[in-house]
Each structure stands twice: as C-alpha cells, then as structure tokens.
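Given next, in structure tokens, is a single chain: the form predicted alone.
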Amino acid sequence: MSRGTGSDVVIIGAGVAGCATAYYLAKEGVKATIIERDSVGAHASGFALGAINPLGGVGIPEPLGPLSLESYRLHTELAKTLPQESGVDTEFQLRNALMVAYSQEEAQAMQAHLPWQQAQDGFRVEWESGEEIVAMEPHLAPGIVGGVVMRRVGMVSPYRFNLALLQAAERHGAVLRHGRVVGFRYQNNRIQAVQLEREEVPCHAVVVAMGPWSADASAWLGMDIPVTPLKGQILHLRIGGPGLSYISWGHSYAVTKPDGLVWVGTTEERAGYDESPSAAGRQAIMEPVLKALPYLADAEVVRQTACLRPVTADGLPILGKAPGKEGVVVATGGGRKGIHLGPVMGRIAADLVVHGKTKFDIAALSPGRTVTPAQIAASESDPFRF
C-alpha cells in the first residue's frame, strides 16, 4: 500500500458538516484534507431547501435549542463574511415564515412551542387566526385553523453555501481530493491514517461526516453509527405574479427563492439509497400543495430534484468523539435541518479536534447513545419539521 500526502486532519465527506468543519479548522490554522468520493454538495447538502429556522424542529427546545440558536447566529455571521472569503454569493436572506395548521391538533402542537419561541431575543413570533394568515398570504386556500408567524427566519442557497465554505477553507489551506475511504489504521486505538482503495493518508485526527453513508464507518470504528437515508424530493415551479412567503404545513412547504421559482416539497421516503426523482414523488408533493395553494395548478415544473437526508432514530445529530478511539470525531445526522445545523456542527467538530472539548452541551448527541421508543415517537410528530 502506497502512502499519500499526510494531513493534520482528514475529513470524510464534502457535505455541509464536512465543509463547515474544514472552514473552522482552517480558522484555527489547522490543515485539513477533505476526502469526497463524488463532489462538493453532490447530495443533500446541495439539493436541500436551505431554510434556517432556529425555533422549530426535532429536539427543539431541548436538547438542541442552544445549538440551533448558535447555528443561526453563525449563519448570520457567515452571510457577511463568506462572500468576501470565498467569492460566492450564498443568497442568504431573512424572511417571514408562516407555519400553518389545518386541524385543532396541529394548532395545539404549535401553540405548545410558543412560550419558548416568544422568549428568544431577536425574534418576533405570533399566533394568528386562519383569516389573518390568509390575509398575509392571499394565495392560501381557506380552511386554515391558524398558524405561527415567525419573522427573521433565514433562507440560503444550499449548494452555494456548501461551495462557499469549501472555497473559503481552501483559501486558508484546506485541500479537497477525490477518493473512496475503505478503512482506518490505528496504533493502540489512536488514529494513524485513513485508508483509501489504493493508498492511505496519514493524519492525527479524522472527522466522519459522511451524511447518509455514515453507517459505512461502523466497521472502522467498532461501533454502530445508526444513520439511515430519508429521501426527499423538491419541485421547482415557474408562475407569474408576486413571490410567496416561506409557508410550511405538515410535511409540505412552498417558498419563492432568489431564482424566481417557487420551490415546493417534500417527500419523506424510506427508499434506501435511491436518489432518483420519481413521478410518484411529484404527485405526493403536488396533492397537498394544490389543496393549500390552488393557484399553482397553472405552474410550469422547471426542475425536480431528490436527495437523501441523513437521519437517526431520535432525529438528533450524532456529534462527538468516537468512544474507545483517539482522534476520531463523528459529525453527521443533521436530517431535515442539516443546512441549518451545519455551521454549529462544524464549529463543534473543529473544537473537539483542536482543543479536545467544546463549550456546548452535546451529551445528548454522543455517538453510541441509547435511543428510547419515546424519543423516536417525538421525532416523528414534531410540528416544525423544517
């Protein structure tokens, strides 16, 4: 086996978690090599919606609330610095978001979150009646029970954001290379090298950020990395008239993005590693969208995309040091909020590599944690999925 060029840190995966880790390592003056078998943002990190909603989602307010708010703060900071550092416009915007309830059960679930949401500084969150929601967004059909209006929710271009993180990291010395990882080499349980198909890359630390393929690292770590793919499809529609606010309900959403198209989604499919857009997916998206926004019946479908989100049984990321292994950090499982959580996951992974610790409480996200049936049920019933 030949030996490649060594690196302080090897990051496996050029999705948002891997590129954010490389970026924050570069800020610390640490040389990182990102190994990617495809290309930057080639999967979920390049094809997601890109909503940055810190006040809702699985695990919020506990245990993810502080990390969610910090990642939002990092996004607003990066929106100012990344374009200059990378030369890439990430299309970051602050938008109003309408979270719509079509039943009393949905309304009650949303209202249960309001006290915490309204207590967060810098945000304005209000409950509005169905009539008030429709007045704000006249394209919505009647029948809405009510909804939550959030102001200052972020929106970003996922691919551009991922690319900007990478290019900024490269300007500080990070290296992206193509390859397929097949194993790790240890000495007394301390990482020595990452093994590729035809060579190995010596290193002092490894960050596993392989998205829905993270389970492949289970054998290399001697422990289960329980991440599975959850397929999501998005339609990009062209229609005239004013743009839409960011609207979400159930598993669905619609928003006009800077490209002028209305992005609507999404599906949640257990389809293995099939990333192909499908006619069934298109139908599954459009049925609820046309009930809520019937004017889109006249829209032209410009593009249909699909990607695989990395999800865990409890809906929480896996973030922390690999138990029993020195120099190995796992940063994966961002799920439906991977773009939103990417910066804080990268910041924490970099902290663990450089300093061996982080100021954030990540005990609930530890690799090898036990997941209860109640946690699984909670992750599947959250009213703020995106």
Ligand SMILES: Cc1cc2nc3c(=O)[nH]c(=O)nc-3n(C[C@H](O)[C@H](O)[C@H](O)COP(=O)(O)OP(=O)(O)OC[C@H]3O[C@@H](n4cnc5c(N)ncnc54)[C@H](O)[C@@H]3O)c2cc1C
The other form holds:
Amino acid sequence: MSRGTGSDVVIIGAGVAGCATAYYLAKEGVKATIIERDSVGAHASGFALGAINPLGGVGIPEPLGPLSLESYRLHTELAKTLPQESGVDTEFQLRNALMVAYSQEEAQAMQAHLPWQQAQDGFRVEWESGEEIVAMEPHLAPGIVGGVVMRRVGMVSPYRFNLALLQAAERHGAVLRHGRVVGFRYQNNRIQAVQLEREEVPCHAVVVAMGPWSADASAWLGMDIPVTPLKGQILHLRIGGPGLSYISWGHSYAVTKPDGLVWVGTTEERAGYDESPSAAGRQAIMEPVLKALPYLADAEVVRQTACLRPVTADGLPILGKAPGKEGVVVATGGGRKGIHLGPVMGRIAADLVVHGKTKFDIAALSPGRTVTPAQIAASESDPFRF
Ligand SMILES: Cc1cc2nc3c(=O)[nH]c(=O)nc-3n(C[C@H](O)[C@H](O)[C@H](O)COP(=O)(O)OP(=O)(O)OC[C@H]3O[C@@H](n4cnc5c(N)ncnc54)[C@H](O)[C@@H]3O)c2cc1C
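So that was the form predicted alone. Now I'd like the form predicted in complex with the named molecule, please.
Now the full complex is given, and it begins with the chain already shown.
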C-alpha cells in the first residue's frame, strides 16, 4: 500500500484498536478518517478493566509473547507522552498483581509459566505461599495454596486511554465521523470506497477495527472474519478502608481503581450481541468474590457494566492484510486482552497501511488462517485466559 494523504485512509471503529491505529498513522503523518456508528469507547474499549499484563493470557508466550511485551513497552511509552499529546490523563499505574491458586492443580499450572515470566526483563515475578499472599493482602480469606506475585503490571482507565488515543490523533489531523459502514466498493479487488448508509467515503486504504462486529465485514471482504462476542460484566463497589492490589483467581478479579472504587469481575457469557448488565451476571461475579474477599459483603454496588470481548476460535487477534484484496487491513480479535494489545495492534496496522509490511512476526495472526481443533481446545482450556 502506498502512503496515504488527507483522509484517504479510513478506519472503521473508534475502540482501542481503531484509535491506536489512527494514533500511529498520525505519527507517520497520515491523517485517517475514523468512522464510528456510536461514539468513542462506547463498547468494550470503554468498559473493560484496563489491566496491562504482558506475562499471561492465551497465546503467551507462544506465539504472542513478543507482541505482548512490545505492547506493554508501548503502553509505558504512551503513559509518558499521551497525557500531554491529548490533554487526557489515562490514569496509567504500575501495580502489584497477585494471582492466587486455590488448588494444587491451579498452583502447578501457574508455576509452569514461571520460568518464562521470570526470564523477562523489567518485572519481578515470584511464587509465594498462601500465608505470604494473605500477609500481603489481609482481606483475602484463608485457604489459598499459593500464588504468583508480579510487580510492575500496568493498569489504565480504558475509556480515558481510548479517548486519549483519539484526541492525540485528532490533534495531528485525524477526523472522527459518525456513520455506520455497510459495505466496500472495489475496482479489480482494490479498495475504492467505504459505503455508509446514505453515501460513500472514497479511500485507498481501510482498516477493519470493528471489535466483535468485525464479523459483519466478512461479506465485504469475501472471506470469513471469525470473531464472536464474549460478554463480560464488571461491578464497581464502594467500601471504606485501604485499597486492594490487583488480585485475580480463576475468572475472577478485584482491584481498587483510581476512582476509589473496587472493580470486581467477571463473567464469560455467550449471549450474542446483548450488552445489558444482568442480575445473573451480578450473582455470578459476587459468589466467588465474597468467598475470596468476604469483607466486600458490606460494599455498596455503585455501578454495573457489561460489554463484549471480540474473541477468535484460537484466542489470537486477527491482524494483517486481507488476502485477495488491495488496501484492506484487519485489526481485531483482541479478546480478553484488547486494551493491552491495542497499541501493538495499532502500530502494526499503521505499518501495513503506510509501508505495506511490518517488522513484527504476525504470521500466526493472519486473516484467513486455518485454525485446527487442537488450537481451539488449547485456547479454551488455557487456565490463564484472562
Ligand atoms: C468485562 C471485560 C473486561 C476486560 N478487561 C480487559 C483488561 O483488563 N485488559 C485488556 O487488555 N482487555 C480487557 N478486555 C478486552 C477489551 O475490552 C477488548 O478486547 C477491546 O476493548 C476490543 O477493542 P476493539 O477496538 O477491538 O473493539 P470495540 O471496543 O468493540 O470497538 C469496536 C468499535 O467499532 C464500532 N463499529 C462496529 N461496527 C461498525 C460499523 N459497521 N460501522 C461503524 N462502526 C462500527 C463499534 O461501535 C465499536 O465502537 C475486557 C473486556 C471485557 C468484556
């Protein structure tokens, strides 16, 4: 793809993936037009937890480890520059993360990851006994077998981070416009325009960053974009006393965020595109939370949110040029780690638009890749699929 000018690069979706792409394009002097049918951060990118943990998750360390570490590095860089570039405080923090095991099986699964985690520069990762974990976080109920303590895990306020990327990109000439994309127009398989409901926007390059709705682009690309929504809910609790470190166990987590509230989660629900918080979700979150942190029984529920992770069958993002088309890049499928992976996905999508290639190895993420049943099973059984 050749270098774009003006607004001839269109990005669909103003979530973290789309806004990070616009930001890195702006850094290259390319002023993209972002087309969003709702508003910035209106979906998962505005309502996630905001943990930036590069050392665990589906596909880590192989094949996603290098990109995960690079995205963490980009986050730490952005933490210094983005507030000034955008005027938005992203509330980036480096926190201690306690990953707690309640059974020997969980403990063994966590310990298997330790050698790689401990080999990464810049983090301190240690195995601690149950007593030591409770000493660090006295609100935790007894019964813990042990746990991993990771120092320097990142945390952002996702909505602020998303907004900051957009505003910094806008200051460099990117434009956000409202609209729902319904199709693409090609000439000899080269993108010519993005079609909205009542008009079209001419472009020479387009980036599909539509989160779980990226599947809608399958018809426009003539190939399957196998992304599906995985609903997750979070409760924001008010309780007095000192704040909690970032504690996670099973599918659950709890952490005091800069708003002073304890955010607890989460659920993993196959509920189509339904984004409504539910009583069942609230109960599913609170049951394990109260077992682990009984003092939260006195907390006031201030807010309950729900949003949709864009997940793929093998748990890896879909990132690369759309095969058989000229000028189309796909950047989606951040799954449970889309806030964390957003910067590297945006960096790579921008590379592909501007230079037609990237220095990063994205072979395992290519659109149109074949996913084997073994890869699906590995992704679904990964105990660290947070
Ligand atoms: C409960 C929960 C907690 C999470 N916690 C974390 C966490 O701690 N750390 C982490 O790294 N990740 C976390 N995630 C995952 C993260 O939120 C997502 O992976 C990420 O936000 C996805 O970003 P996105 O930009 O790809 O998609 P989205 O945020 O969904 O953005 C896509 C955008 O595209 C727009 N769009 C769609 N179709 C069209 C169209 N046809 N025309 C125009 N616009 C369109 C949508 O309106 C939307 O705004 C969490 C997710 C959930 C549900």
